[in-house]
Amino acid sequence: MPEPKKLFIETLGCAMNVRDSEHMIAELNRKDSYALTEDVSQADLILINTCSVREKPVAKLFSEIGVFNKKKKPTAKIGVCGCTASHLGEEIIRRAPSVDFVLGARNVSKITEVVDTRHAVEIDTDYDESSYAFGEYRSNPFKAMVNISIGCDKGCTFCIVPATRGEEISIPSELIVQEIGKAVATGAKEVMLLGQNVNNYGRRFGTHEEEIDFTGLLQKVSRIEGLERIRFTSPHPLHMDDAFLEEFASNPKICKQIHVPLQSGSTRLLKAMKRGYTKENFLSRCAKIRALCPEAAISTDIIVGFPGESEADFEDTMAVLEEVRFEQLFSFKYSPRPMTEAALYEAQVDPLAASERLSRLQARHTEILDEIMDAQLSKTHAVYFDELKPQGKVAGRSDDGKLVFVEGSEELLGKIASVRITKTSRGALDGALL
């Protein structure tokens, strides 16, 4: 039996990119045998799965190609995949002729077609993979990531994703249930449902039509025997109706961790961003979550320095931070992206002012986070353990998403156990098994 080829894959960006990488690994292994390697010089195939949400990862791409081209074996191939592939297409090969093929974020199932075609470019954002049954591969056997939709129909003026991932299409619920069922049968107790706007699920299907929304999908998934935990990302504040929030709060299988992307606390800027809600709408949804489910951990995304942002606009964002006290904050300075409306806005914010505001936001959130984490001391959490760590530690997540370490061995993997917190820090908790 011939030795497997070696595959090096670098994944940049979001959880959907991570799942796309898993799909590519599975599809490649349908055709040939590939073993993953972390040594690029040993690889027969090098894949860079890219992100284009901000400018920095795009700039990093071409430097990475140059580094990999110097280190690789003469016979090794380089493929550029993902959102930047969708965005730049043939330009990638013009700028970096060492790249063997380009595969867009909406064309993942075509990996075996392009891998042997010199300078192939597959970037059709209208291509519909929603009913395609991908091969089986998961990087962690104890939990699964499952796409429930592809693409995005939102017209947020700062975001390039609709241009790189195409229109939003929901994946048939039976395919989703089948995929989760297979994962559970091989040891996974937790699933992460993925989509650009997961709670808009059911708006449009491809070749298959059914009457179901995200709340209905959650109910359907929760009936899978052996599945104990359901997470999802990312929902949109616009689609957080009461039925959805009541299901989130009352369904014991749904983890009490929810991402509510704010972007800005200024209603004026939210209108310029075309987010579809106001500051007051956002706060009312968070208040509803707290009322229905006081133990829920709420996280968010914030953009600082969006075109036209005044000090008063920024103070509105700070006010939301104070009121909601987010458990997790993903915050960035505005990055103009091609193919977006906001890149053409004249009132671009001075970069130094934006940096100063970002520092203030992050510093205040750090103080809030320290208070939240310090309050965990001596509390008890049900932790699902899924990863071995150095020095005899095992890591897992509490129901509300906190990272917890305990002393233990691989016998804990795949199990949910009660843990009393003995030590706190900003990023994680240490505990003792009860």
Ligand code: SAH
The other form holds:
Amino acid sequence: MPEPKKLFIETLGCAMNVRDSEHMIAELNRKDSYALTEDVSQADLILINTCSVREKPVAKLFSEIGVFNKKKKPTAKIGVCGCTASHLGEEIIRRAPSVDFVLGARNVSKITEVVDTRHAVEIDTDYDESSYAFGEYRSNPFKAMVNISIGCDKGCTFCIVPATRGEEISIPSELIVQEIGKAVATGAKEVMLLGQNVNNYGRRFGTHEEEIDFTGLLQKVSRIEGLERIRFTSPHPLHMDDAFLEEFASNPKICKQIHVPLQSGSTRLLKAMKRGYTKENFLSRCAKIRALCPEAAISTDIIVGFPGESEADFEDTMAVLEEVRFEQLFSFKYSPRPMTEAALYEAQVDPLAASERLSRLQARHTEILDEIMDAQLSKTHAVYFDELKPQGKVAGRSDDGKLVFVEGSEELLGKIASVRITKTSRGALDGALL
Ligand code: SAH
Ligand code: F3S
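Okay, that was the form predicted alone. Show me the form predicted in complex with the named molecule next.
Below, the chain from earlier opens the complete complex, with every other chain and molecule after it.
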């Protein structure tokens, strides 16, 4: 047997990118044999799976290509993949001729075609991969990530994703069930269903017709034997109808953790963002979640400094934080992106004012998080263990998504056990097996 080639892969951005990287590893291994390396200088193939949601990682890309190019073996190839590949296309090769090929976020299945074609550029955002059966590769055998849709139809005015990932197409439910079935057969008890807008599932399929919505998909997936936990990311607040929230609350396999991306608490700005809901609609959805499922952990995304944001708009955002008490907060300073409407808006916010608001938001959230975590002391959680940690520890997640450590060894991996919390901190909990 020839030595496997060495593959270095850097993945930036969201969970969909993480899954796209797994798909690329699987596809490459269908054609050739690859072993992963963390050392660029050893690699035969270097892949950078990029994100373009904010400007910073894009700016970093070209300096990084320069660094990799200096360190790499002379024969090693460099491929730029993902959203920035879709967005900049050939310009990447013009600016950095050491890049061998460019592969868009919607063209992942073509990795084996471009890998040996010098200066290939595959970035068609109309390409429909929704029925493509990817090869199998999972970085963690105990939990599977499975795409349920590709692209996004929403057109939030700040967001570049619809331009890089194309229109939204749902993946046939039978394919999703098959893929989860395979992961369960090899040891996964948990699945994370992925899409830019998961609860819009079923609105449009590619070549295939099917009458099913996200609630129907959740019911179908929960009938898979041996699957014990279902998570999903990200839903959109606009599509959180009662039937979906009732399914979320009552289905015992669905983990009680839900991401409800707010973006802004100001109805005026939500309109300018084209989010399709008001502050009041958003609060009513969160109140419904709390009423149906008081134990659920709610997380969110917030952008500060969107064009035209006034102090009063920002106070609306702070008021929503105060009322919902999000457990996890992903907060960002607005970054103007090409191919988006908001980049053309006048009244861009002074970056210093935006930074100051971001710090205020994060500081208040940290206090709330500390209160939530401190209140976990002596509570019991069902923890699914999926990772060995140094110093005789094993890590897992509670049903509501908290990171929990206990003392133990590999026998715990892949098991769900009751844990009593003995120590709390902002990022994680320590506990003892019951
Ligand atoms: N629907 C996707 C959103 C992808 S972008 C999902 O489910 O994950 C992830 C987050 O990045 C968004 O929710 C938003 O809060 C943030 N974001 C998107 N565009 C941005 C921009 N131009 N500036 C700052 N943050 C942005
Ligand atoms: Fe972006 Fe809005 Fe879609 S944030 S990914 S356009 S739901």
